[in-house]
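First comes one chain, alone, set out as structure tokens in the form predicted on its own.
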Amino acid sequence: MKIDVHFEPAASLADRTGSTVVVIDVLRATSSIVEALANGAQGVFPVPSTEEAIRLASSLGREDTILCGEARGLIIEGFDLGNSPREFSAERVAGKRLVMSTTNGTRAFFLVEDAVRVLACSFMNLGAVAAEVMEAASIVVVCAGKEGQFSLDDAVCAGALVQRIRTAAGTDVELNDAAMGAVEMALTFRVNAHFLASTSTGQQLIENGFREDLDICAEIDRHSVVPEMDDRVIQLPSLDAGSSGPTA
């Protein structure tokens, strides 16, 4: 097994056609995607811009479609929801399609859509994703970062994922330099709301009034779902199986 970590998405990412790709945006896109799908959303359509989000929502039909996302951390004017996982309750999203545009996370999905599989990961579904990728020969972990820059929260989540896979693999795991560095970061920091608050993205969220988001985004293994993107829609592999609630 080979695992490569990339600390921010870029067009220069190595060939991904034969790899399982895991996209991480702890604060907050993949955390919100996990929460929404666990609470019964039909699917999440990630789009790279506000304009495309509005067009897609209109074409899908607004009756069953929710426009959600943020720009610079704040809800986009005219959208139904922002990008706070606390907003994606079952009462609001069950049975709905979500069209989502965010500053970092949704754009990352478009750079990796040629991969064999594309999964969404956060601390909230860490164990489920680790178990899901155990049979993959090549794994590429892509951190969404913060406006093209390194993001500590994403890197620590990537390292925690790599460490779980490496511990359970029972075989040699080849890591690139970034993966080795991510593991060391994951072993250094204790994941909780205080840690997330110490990061630059966490500080921005606090300034914008989203301090409570850090509590839910820091909940390791809150859900056992594995969102997967196929044909530019992120869904759970088997919608008939129902959704998972918070784990005990």
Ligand code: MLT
Contents of the next structure:
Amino acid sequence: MKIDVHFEPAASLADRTGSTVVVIDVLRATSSIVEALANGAQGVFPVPSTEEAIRLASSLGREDTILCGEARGLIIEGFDLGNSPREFSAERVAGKRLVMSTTNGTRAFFLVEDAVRVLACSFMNLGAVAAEVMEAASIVVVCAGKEGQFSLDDAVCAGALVQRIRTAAGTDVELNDAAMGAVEMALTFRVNAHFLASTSTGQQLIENGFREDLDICAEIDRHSVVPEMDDRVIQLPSLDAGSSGPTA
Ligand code: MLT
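Output the structure of the form predicted together with this ligand; the preceding block shows the form predicted on its own.
Full complex below, order starting with the chain above.
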């Protein structure tokens, strides 16, 4: 088994063919996607821009479609929800389609959409994703990063994922340099809201009034769902298989 980590999405484009791609955006896109799908959302459509979100939502039909996401960390004018995982309760999202536009996370999905498998990972579903990829020969972990830059929260999550896979595999796993570095970072930082608050994205969320999001985003294995993108829609394989069930 081979695992490559990429600390920002563009670098991953060249070598993802035939690999299982795992996209990580701890703060907050993949945490929100995990929360929404665990709470019964039908599917999440990641889009690269606000304009594309509005266009897609109107073509899907607004009745069962929620427009969500952020620009500069805040809800986009005219959208139904922002990008706080606390907004994606079962009451709000069960049975709904979500069209999501965010600065880094949804764009990362868009960049890797033609890979064989594309999964969404955060601390909230770390164990479920590690178990899901155990049979893959080649795994590419793509950190969404922050506007093309390294993001510590994503890197530590990538390292924690690699560690879980390595421990369970019990055989030699070939790692690229970034994967080795990510493992060291995962061993260095203890994951909790305090750690997330120390990152630059965490700081920005606190400035915007989203400190409580850090608690939920730091909850390791809160859910056992594995969101997977197929034909530009991120869904669970089936709504009850592998789900930890809706939480209010
Ligand atoms: C992103 O995609 O850049 C993030 O999810 C930003 C955020 O949630 O504030």
